[in-house]
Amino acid sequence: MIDKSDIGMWEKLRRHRLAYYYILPSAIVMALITAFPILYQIWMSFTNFNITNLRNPHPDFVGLGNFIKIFTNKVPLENFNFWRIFAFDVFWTFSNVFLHVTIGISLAVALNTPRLALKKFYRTLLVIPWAVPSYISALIWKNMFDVDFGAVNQILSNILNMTVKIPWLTNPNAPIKIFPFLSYAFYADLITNVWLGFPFMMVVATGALQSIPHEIFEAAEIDGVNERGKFFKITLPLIRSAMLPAIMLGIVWTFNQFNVIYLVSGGGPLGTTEILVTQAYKIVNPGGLYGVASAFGLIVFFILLAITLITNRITRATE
């Protein structure tokens, strides 16, 4: 006996059958180059999978010993604490995500001003960190921050007239005290990563307020507002739909923003600017435990699925 609901489903590919034969080869080529690895990755996960397995592909089932290895810090790598470098991570990801939103609107809003000078072109300039690589960018500012001949050090010192030599990259004492698990790496980090990131939310933010009718500020005009009334009661509002899934993207990219942590300061030193995407690097290489690595991507994908579960129930950024 056929039940009738199968019946229905056989018929809708039947009548459809056309459109499915259009999408069947894009779908092989994703089946291929991203459903196989993500389903690929998940088995490692539960194996010993390890570099004397890449020619012999028959791991040993551990079930959640990977995950076990991981959340106890038992992974074998130099000064690994899964849970320190997992607040660093979120501190690291809030603190450059507020700095970007904050400048990116400031910049925005400035040049947003009526009858600006040389408008499009302060734009353009503002927008060349965004469109230079990444990782050219990283390496660039590693050596702005040399200790002995780094760009940096020699504004300081022209600036307070007097010799500066901060180990940026090599000290891994705080220099503020009330952050004691802040490393000297972790500001050069933050700037490098600022100086990246700011023009995306600067862009994103410039599109917003273009869409926002300029009567709307006339009339505030017209009932006494004033500027700090208009920004908090009129822009903020307005521009908040679309720079909601702005911050989401960036607290997606920064939690896993590999090129400046690895370029700049190596994680170091002495571990103190790790992240987690830098930790699974090296626990491929040189570990070369790739069942590890693939337990950790995974509880890296669970930890960025719960942030924007949770930011996106508190902002209401799809709403």
Second form
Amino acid sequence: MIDKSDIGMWEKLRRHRLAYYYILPSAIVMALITAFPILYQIWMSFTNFNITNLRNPHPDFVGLGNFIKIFTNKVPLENFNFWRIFAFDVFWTFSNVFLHVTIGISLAVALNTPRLALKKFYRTLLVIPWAVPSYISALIWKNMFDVDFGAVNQILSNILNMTVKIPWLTNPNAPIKIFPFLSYAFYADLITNVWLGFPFMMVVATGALQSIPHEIFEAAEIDGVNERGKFFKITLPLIRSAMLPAIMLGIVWTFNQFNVIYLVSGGGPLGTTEILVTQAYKIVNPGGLYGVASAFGLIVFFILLAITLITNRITRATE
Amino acid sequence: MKKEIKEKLKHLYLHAYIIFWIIIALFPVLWIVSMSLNPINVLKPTTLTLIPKNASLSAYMKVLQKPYEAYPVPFVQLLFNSLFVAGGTAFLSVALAATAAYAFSRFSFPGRNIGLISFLVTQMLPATATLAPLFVILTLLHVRNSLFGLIIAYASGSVPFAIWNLKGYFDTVPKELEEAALVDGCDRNQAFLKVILPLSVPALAVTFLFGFMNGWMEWMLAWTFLTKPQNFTLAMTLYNMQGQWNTPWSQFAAFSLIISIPVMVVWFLLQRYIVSGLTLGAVKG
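Switch over from the form predicted alone to the form predicted in complex with its partner chain, please.
Below is the entire complex, every chain and molecule, led by the chain shown above.
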């Protein structure tokens, strides 16, 4: 009689040998290029590793020095201010996701109207921004915001019938005085990223709307509920649970929206549009401060982990 | 009668609203098409017309002849590098992920859950956060400045996604099919190779394409790791075209279209699957 609990560790592993063989190749590669770098990163974050000891990796141990440097804004890079960047990143994320969701839902609801002509055609055209690679869109928009040759200023000139020369990407001042910390470049980045992101929310909202039976609206109509009432009392509450996971995903994506920020405004002018991931990149390239970059990367990781845990809790709480 | 007029008016208003957003959605794409056909490179286009005056394909010709201003790398070389990196990334991630996904889908073994979660957690690290250690490690392994090193770096990003994607598909393939094969005298490996893999071709193809697009469009790691122009990819070259003051507009537009059209075509071919997957999840949630 062999009791199950008596089976040793090795016996257990032997019995599942095949499963481990199947996982081994990817596990080795992931260990080499993901797990090992993460461990290496933790070690590097406590050292003064930089471009000068790249070939001969014996940097000095500096303890929490890099973290202190980051939190006290002592990193020797132009316009480095961790807390400003962090605050801006949060503001950037919420303003974007708010617009993505409101535009996306409004279009999904409009396209869900019974007997509306050309629905399918409209939907196909509206997902185009999603199909263009974000890297290309960001570069296109950067060119459209050019002061002299950009399409945005030209259109404004045509509409207003006067020469418009808004310095979208070069003027660090705030065009709207009630938001003194938001430069012109913020609005350029915002327009680009809203363009990029609303189709996704529209598609998710369209899916969510399919689950609401039309009878509910017809009943409401008989009861004399107006359009506004139908939207706020029926549509929104019923698509809420389906939208929440997409919103959470949108928050994480926007928080890390490297392509738009780096390619459109480059974090500038004067660092007014820097977010955490673009700053992390600049510490490595051109900064060459690998130790500081590792510490910075770990900080970003923990911030993301916190966001994910909090948002996960919110989504669960609503179920 | 009155109700009908009211509905007509409402539809009119909705059409206007939707068309407004369609114009916004399409404008940048049409603008880039128009730019690419403009024979004058830097001069300000005075009117915004889809087909500019004296429209020509000269920008396309220039880009194909000399894509990288500072160094004479032929277009074919850049295309080959991009195809090699994108294809290599896609192949490596599908090959590594297929067996792992099968194990996660079919076997229950100690460490299964931890394994699945740890593959997922790596996805939460933004690429820029692992840049520094990856740079140092690839340098120490002497593969940093090569296309092969780049493939390995990209695979670290796409393998976890590929595993989750394929596992989800394998879960939907009935177990009875392999059991029948096992009864008929196949061993596990044969059942996997001869029954499951052929049945999963659509999922393998989609996973391959996602990996391919990653490698095709990525420029940040490439720009950090590679220094030799003969190793450059199309995406890197396009990024490099973005001069601060002297962007060659028409060429930039033509190059953008050359790079993104394959991606857009694939996206529209796959759109049905992507959207149906998304909305299915949404309805279930």
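Positions refer to the first chain, counted from 1. Everything quoted here is computed from the prediction, not taken from an experiment. Rigid core here is just the name for the largest C-alpha set that superposes within 1.5 Å across the two forms.
After superposition on the rigid core, the Cα atom of Thr254 is displaced by less than 2 Å between these two forms. Remark: with the core as the superposition reference, the CA shift of Phe46 between these two forms reaches 2 Å or more.
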